[in-house]
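Next up: just one chain, as structure tokens, the form predicted alone.
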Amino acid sequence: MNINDVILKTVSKAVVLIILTFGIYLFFSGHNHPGGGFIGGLVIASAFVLMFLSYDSETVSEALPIDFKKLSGLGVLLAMTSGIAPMFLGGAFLSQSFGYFDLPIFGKTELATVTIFEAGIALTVIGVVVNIILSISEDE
């Protein structure tokens, strides 16, 4: 059945951009405020789910060729690597470090190694959530 859903497709383009922006904001504010990799990953995954609901799976997969199973595996690898790396430098598992850097556009900015761990969590959550939604949609 081919339904003319022009309004849904048009509105979803703008809403996906807003959701992605909010998800990235939640991700980067996570180590100082509520948010982080898990909730940022959930919000970003909801943008992907909205795209899959607005368009069919084949159209989104052609436009966005991401293997979400590999993405979740990459996230686990990144999170584990960021946890194990300090052990090679004499630190404890999952110990972090941070510093303040003067970046050209942003000015004085705090950069922490926990952001690498949070990126791994976010990628894992995005991959798992989208895989679950896609596997449920294939069962119909």
Second form
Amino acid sequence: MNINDVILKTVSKAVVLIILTFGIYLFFSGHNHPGGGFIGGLVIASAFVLMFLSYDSETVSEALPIDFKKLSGLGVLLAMTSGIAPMFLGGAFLSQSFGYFDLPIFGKTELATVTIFEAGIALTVIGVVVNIILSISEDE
Amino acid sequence: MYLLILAILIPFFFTALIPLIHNRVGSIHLGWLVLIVPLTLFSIFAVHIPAISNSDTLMQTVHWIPSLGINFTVYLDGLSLIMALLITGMGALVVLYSIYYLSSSDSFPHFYAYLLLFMGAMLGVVLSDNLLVLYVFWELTSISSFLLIAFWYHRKNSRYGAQKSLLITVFGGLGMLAGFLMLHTITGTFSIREIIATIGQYTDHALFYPTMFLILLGAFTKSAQFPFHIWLPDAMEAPTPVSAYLHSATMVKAGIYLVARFTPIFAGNAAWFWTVTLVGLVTLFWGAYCAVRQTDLKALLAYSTISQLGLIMSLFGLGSAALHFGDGEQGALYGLAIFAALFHMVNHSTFKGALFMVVGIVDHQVGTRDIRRLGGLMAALPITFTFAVIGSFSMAGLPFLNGFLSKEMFFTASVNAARLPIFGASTWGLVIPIIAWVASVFTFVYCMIFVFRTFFGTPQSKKADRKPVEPTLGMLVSPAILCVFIIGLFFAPNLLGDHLLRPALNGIIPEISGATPHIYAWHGFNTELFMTLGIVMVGTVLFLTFRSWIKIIRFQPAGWTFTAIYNSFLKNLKRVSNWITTHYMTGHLPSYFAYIFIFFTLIAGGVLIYTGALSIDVTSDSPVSVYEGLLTAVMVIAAISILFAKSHLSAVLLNGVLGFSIAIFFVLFRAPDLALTQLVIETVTTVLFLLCFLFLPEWTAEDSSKRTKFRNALIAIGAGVTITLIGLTVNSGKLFESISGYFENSYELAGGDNIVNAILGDFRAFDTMLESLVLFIAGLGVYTLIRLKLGKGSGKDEHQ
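Structure of the form predicted together with the partner chain, please, following the form predicted alone?
Every chain and every other molecule in the complex is listed next, the one we just looked at coming first.
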């Protein structure tokens, strides 16, 4: 297909950035506002999907050398590990903890271990969604 | 701190490391690195010997699901210690042996990964105190042994043997799981310690006997007891180091371990006594009888393993009588049987391990294991011959070798059992020593066959594939160490007895504190010694006249075996399931939906009516606003329009309308998280649909008969009505107190303002974790289905 998609390409360059930023914001704000690992991951994945749609997959693969299969595996592993780790510190499987810290720039900040778990979920979602869409779109 | 728990996990960690390191080690054999693991583990357990022999026990707990009483509790007493030492000790020797045994065409990373997986699983079985954790590791041994047996998966027999062992042991394992759950119902705990402490109050429970038999089913299938023994000979398709490990030292001992571990729970009971004893004795006899007629050395050893396992099993059965008597002279007398069982278990591991390695050497150096093609190897393989003599004479129970001691104790126990005053043994007890004696004669005969037919007689080098020479030194080290043990244990048996066997005995029957059995090499001219003399005499005569009677034994009508029953069962299973599958899997999507919706309507709707939960109460419902009404109208129109769509594109778009309307509903109901998710999912789904567009067939209007249409309409309306009813009923009928109040404390409990997120990440994280796992697996599924088309990589398999 050789349609002239200059507009799509130009727009998506800017839009992808916005979507990515929004996705990352959603991911971190999840604990107190709408958002979280699953939604954040989905939004970031949709940014990648947009890139693959407006450019061909070779160009994007060159610019983004990520193996999305491995990424999803890493995500599952991270989520599981964050569940198993507290077992060795006397807690139950998947128990999470949080605390408030004074950080130099951010001031009083809440840090929660659940973020690690959520990061695992987000990576899984990104990996799986992009992987499925790539697989289907590259099928002959 | 958690050293024992780490000890179980080390093999798993190392398994995960193997794919990363195997390319980097270069010319070093991967086995040398793997060898570090069992050696380290062995020393971790060995340092506990002094403490355990002082009757200490060690317990470490890591919480897993404490709310359900499922904790990763590791318990080290005499029994688990002796098992752990066997697993790691034999593991080290087997890894060492395998370094020289495997050929360069074998895949080392796979072999050692499976082996370590298996080792970790076995350690988990013998060290867990929690029934469910034990079960998890138990099935992991089944799976890892499946992988090991099928290591040469391009051979049809390997795949057959692996499947057989998996089906039989997992079948038993599932029965055992049911038994464990019943045990939990009876006692209210999953901890074996606590069950042993309280079981006395529950012996009258209605589930007591079902529990016992289900758990025994697990133990018998795993330990290859009659009639479940049929998987073990086929499991010999595995590489010989694997056979040496799985089927002489570890996996089959899991069942033995289970019986030993559960002895305090069920023993002192006639049903347990007779079941374990008789199954053990029948296995002992049948295994020995079948071993005699084998022509393959490994098959011979396989049946001999079955037989020896039967011996150990029957000893545990006999010893369970001790719990009926408790502390005292009688208790000590019968407790001796358990002591003998433990002793024989250790001895069996030493001599059977050595013998398997001998067979491996013969196979490796001569190229065949068929007795009819072997002979006269003594001159060519003098060192191997020595090992063979030591191993098999020990197995036959001849003096100056450790097998003699435990065999004599077995006879003592069986003679004692004949005098047992309880369980009706006064009438039937004499059967026990008679079966034991006859089986031992066969044992003697096959041990002699093993040595004399292989190493004596005329050399048959013409028939063999290669000119036999002694193997490299490395291959001889492991059997040599085992042979040192075989002889050493004869001269210093009480070293083992005092430091390992006695604590293990106390671990099984702590009540009998006065029992300190002492092992004597010379025990006077008594019944046991005369039984042994009789065995040697009759056995020698039978061996010398072997050719004249073996034809009678080898004659057996085809189809009169348990394997034939197993095969025909599998064949019929395949036929029936094929028939069922072809009838519902028509490849026609509408019929799948019809099945799903019919079942849904019947089951969900049926339950709703049957339980009387159907009660609709609309008085407290909030009023429907104009927006909601409009949105519903849009959705209804979109849904109906899909039915009349003329192209793919309009159908996809109408479907999108439905999805986005739901998102708007979420917005209206102030659920921003759900709305966001729904929006993104809907977008991604639409993109997916558009991608598939090219491959979809032409949109054809369905041309079905009026009757089909009417039927479909009925099903659709039924499903719709059921869903609506469920929706309306949910609010009126509440069986339980609402738990939503708990989640409202998300800020205090989880530090999050967002309840939805706190539920997903903190309160119900297990759901989230498993969902992400499901997503991951689905993603892999899509990838493999599309990218790796069928046909690749299956070319080199045998398809006989």
